[in-house]
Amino acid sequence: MKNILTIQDISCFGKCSLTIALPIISAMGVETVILPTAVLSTHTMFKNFTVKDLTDQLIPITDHWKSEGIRFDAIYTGYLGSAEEIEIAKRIFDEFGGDDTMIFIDPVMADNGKLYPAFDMEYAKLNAGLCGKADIIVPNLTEACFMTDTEYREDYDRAYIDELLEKLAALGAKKVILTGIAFSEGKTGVYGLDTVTGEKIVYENNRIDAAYHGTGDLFSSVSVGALVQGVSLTDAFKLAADYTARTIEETVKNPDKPWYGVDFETTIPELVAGIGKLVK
């Protein structure tokens, strides 16, 4: 069985980060190892949440893993809350990485043209350096612009996105995938570049007029869960995009209107069936 180490925070209530990564990747038939960077009472869309930083525990935990000879088929990072955590993630890549370990980075820090409140341009530059150590990165348009000093545009064309992909590739990642990209009205999807082969990764599906916390985590978790099992880039991102859209559709139907996250629990059987068709 393949295994994935995922380094993110965990919210006791709310569906994001590790509370999505752990069940989703496990359901796909991959052993999921977690390294929590912080414990929150709820995710940050709630008011008055509590948080316990666990940065001082990351090195002791990974030092213990080294002494036990533990290895990973992939390392997947999501939200990293500080410059110190980025530096520790780099150390973990160096100590546990290698030709047989895929490094997958979702540089969670911004959206809709703005950095999240806790971050600044220095943090964006540090995240760009982290992405340079990756095999695969999956920034959204805003994150890509901040990491490459590119003007953010919502009215982009293909030439603008191609230039942005080249700038991302210059950071050092082998495969750069932009999320939330589409060139047709009413669509959304992924647009990426394999810098080794020159292959373009393009997939669009219908945009659903709803927004929920944690959908990026859902997309990334499905993607890395598929890729570590040998699924092709195009098929992995198609599975992730379609599954995320299906889950949003089901959540919209929920009469309780769970604004704090998506009802991925109801769609896990579809995910299991989907990955089963791709993994032989």
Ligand code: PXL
The other form holds:
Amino acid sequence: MKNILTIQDISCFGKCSLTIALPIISAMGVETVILPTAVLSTHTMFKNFTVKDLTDQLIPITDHWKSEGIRFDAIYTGYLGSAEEIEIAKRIFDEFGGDDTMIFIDPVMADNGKLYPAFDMEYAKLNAGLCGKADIIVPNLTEACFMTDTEYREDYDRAYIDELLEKLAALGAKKVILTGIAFSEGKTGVYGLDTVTGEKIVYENNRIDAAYHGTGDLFSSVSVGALVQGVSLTDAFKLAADYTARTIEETVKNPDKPWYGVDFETTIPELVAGIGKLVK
Ligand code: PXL
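Shown: the form predicted alone; wanted: the form predicted in complex with this ligand:
Then the entire complex follows, led off by the chain already shown.
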């Protein structure tokens, strides 16, 4: 069985980061190893959340894994809380990375043209450095702009996005995939480049007009869960984009419409069927 180490916070209530990665990756038939960077009472879209930082635990935990000879087929990082945690993630990549370990980075820090409250430009620069060590990065448009000193534009065209992909590639990542990108009205999708083969990865599906917290984490977890099992880039991102859209669709139908997260629990059987068709 393949295994993935995922490094991100655990928000006890609110459905994001590890409370998505753990059930989703496991449901896809991949062992999920977690390295929690912090424990929060809820995610940061709630008011008055508590945080217990776990930075000082990361090296002791990974040193123990090293002494046990533990290895990973992939390492997936999401929301990291501080500059120091980015430095530690780099060290973990150096210690556990290699040809047989895919490094997948979702540089969670911003959306809709703005950095999340906890982050600043210095953090964005450090995240750009981290992305340079990745096999695959999946920033959204805002994160890509902050990491490449590019002006954020909502009225983008293909030339602007192609240039952004080149700038992301220059950071050093091998496959750069922009999320939330589409060139036609009512659509959303992925637009990416495999810098080794020159292949373009393009997929658009229907955009549902609802924004929920944690959908980026859902998309990344499905993508890495598929890729680690040998699914092609195009099929993996198509599965992730379609599954995320289906889950948003189900959440919108829920009369309680939980604003803090999506009802992925309802759609897990569809994900299991979807990955089953791609991995024999
Ligand atoms: O979904 C990304 C994420 C993860 N973890 C925490 C967050 C966020 C986004 O805001 O606040 C704690």
